[in-house]
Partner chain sequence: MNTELFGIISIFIVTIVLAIPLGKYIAKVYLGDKTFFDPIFNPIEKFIFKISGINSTEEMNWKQHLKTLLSVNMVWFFLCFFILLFQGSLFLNPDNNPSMSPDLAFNTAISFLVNCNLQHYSGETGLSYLSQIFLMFLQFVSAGVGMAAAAMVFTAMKERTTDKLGNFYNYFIKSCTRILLPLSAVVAVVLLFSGTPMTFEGKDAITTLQGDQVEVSRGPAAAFIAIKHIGTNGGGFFGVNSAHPLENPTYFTNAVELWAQLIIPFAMIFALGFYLKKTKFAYVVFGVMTVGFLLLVIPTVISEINGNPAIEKMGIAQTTGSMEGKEVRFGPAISGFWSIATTVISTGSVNSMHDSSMPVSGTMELLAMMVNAFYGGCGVGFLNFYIFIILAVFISGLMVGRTPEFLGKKIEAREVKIAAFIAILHPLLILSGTALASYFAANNTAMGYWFSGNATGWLNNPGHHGFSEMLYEFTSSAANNGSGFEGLGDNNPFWNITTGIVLLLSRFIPIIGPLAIAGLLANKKYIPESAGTLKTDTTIFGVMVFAVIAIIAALSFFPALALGPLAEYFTLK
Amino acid sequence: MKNIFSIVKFTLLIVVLFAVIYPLAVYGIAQFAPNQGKGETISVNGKVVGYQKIGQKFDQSNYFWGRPSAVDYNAAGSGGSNKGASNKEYLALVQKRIDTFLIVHPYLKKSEIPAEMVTASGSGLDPNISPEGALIQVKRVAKERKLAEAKVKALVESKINTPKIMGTPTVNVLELNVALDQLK
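For the sequence shown above, give one chain's structure in the form predicted on its own.
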């Protein structure tokens, strides 16, 4: 009986610790994060259109496209495909993406397509692409929107995020497409 009482006390202690104290501590720390830990949202006219750090699906030709997603941009189940670079299914999928990209961008050669435009990231939710990935889409987007290529290129260049210390420059696809919708 003594052992049972000790086990019940220990179980209650663990439940209180991990079901009450730990979540409250994480919640308290999150209050110091941007937007109190609820994610950095992007809004248009007061309406939230997405999150800055979560990629979204853009497949219409009048928008810039982000990286493909192995999870169809489902933030609840992020993850990669777990298929190796020699997997035949994976190689066929990448080739299909290349073929589709070349059909929509007939002015490009296969060698000019950045790898990120045809391969999914580890999380499947990358919000960013390289400046090169955005710039190769300028011609298509400008044509679809009946805008001057120079104007669309200038927009892309204005949206390039350069790291302050280390890292590679990126372009947030959602921010770019929101700015594109505001471009006249």
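Switching conditions: you have the form predicted on its own, so give me the form predicted in complex with its partner chain.
No partner chains or extra molecules come along with it, only the chain itself.
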């Protein structure tokens, strides 16, 4: 019994070390991190329109679209579809997404659609698409906004992050759309 009592005391003391002092130290350092460790936000005219790292739903035709999401981009939660590669229902859904995408972008060939535009991300909050995924939407967005295609294309190209040594090329959809809104 005396033994258990010392273990309880020991536990409480190391709780202080690992669960109070350590997180508070990190919290202290966070005050010097971007946006004081509250998550980086993007503002338009002083109003926060989103978090830089968190994807948003775009389904209006005058915006670039992101990936399908299993949680509809509500970042109160997160989740993937968890569908297996051979699941028939899932494959039918992907086929439907391809068909819809082709109806909205009638100028495209099927083989130009990159896989991420018709498959759900792991988090349901993926902020990125591939450069190809953005470039194939240029014609639609330009037409919808009555902008020159070349101008919109140049904007997309300026928003492509190409990895120098390691990584994948990405386009942040929210940042692209914020810049698009400012394009005259």
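So that the term is clear: the rigid core is the largest set of C-alpha atoms that superpose within 1.5 Å between two forms. Positions refer to the first chain, counted from 1. Please read all numbers here as calculations on a predicted model, not as lab measurements.
Engineer: Core-aligned, is the CA shift for Gly167 between the two forms 2 angstroms or more?
Structural biologist: The answer is no; the displacement is under 2 Å.
Engineer: Once both forms sit on the same core, give the Cα displacement of Lys9 between the two forms in angstrom.
Structural biologist: Rounded to one decimal, the shift is 6.3 Å.
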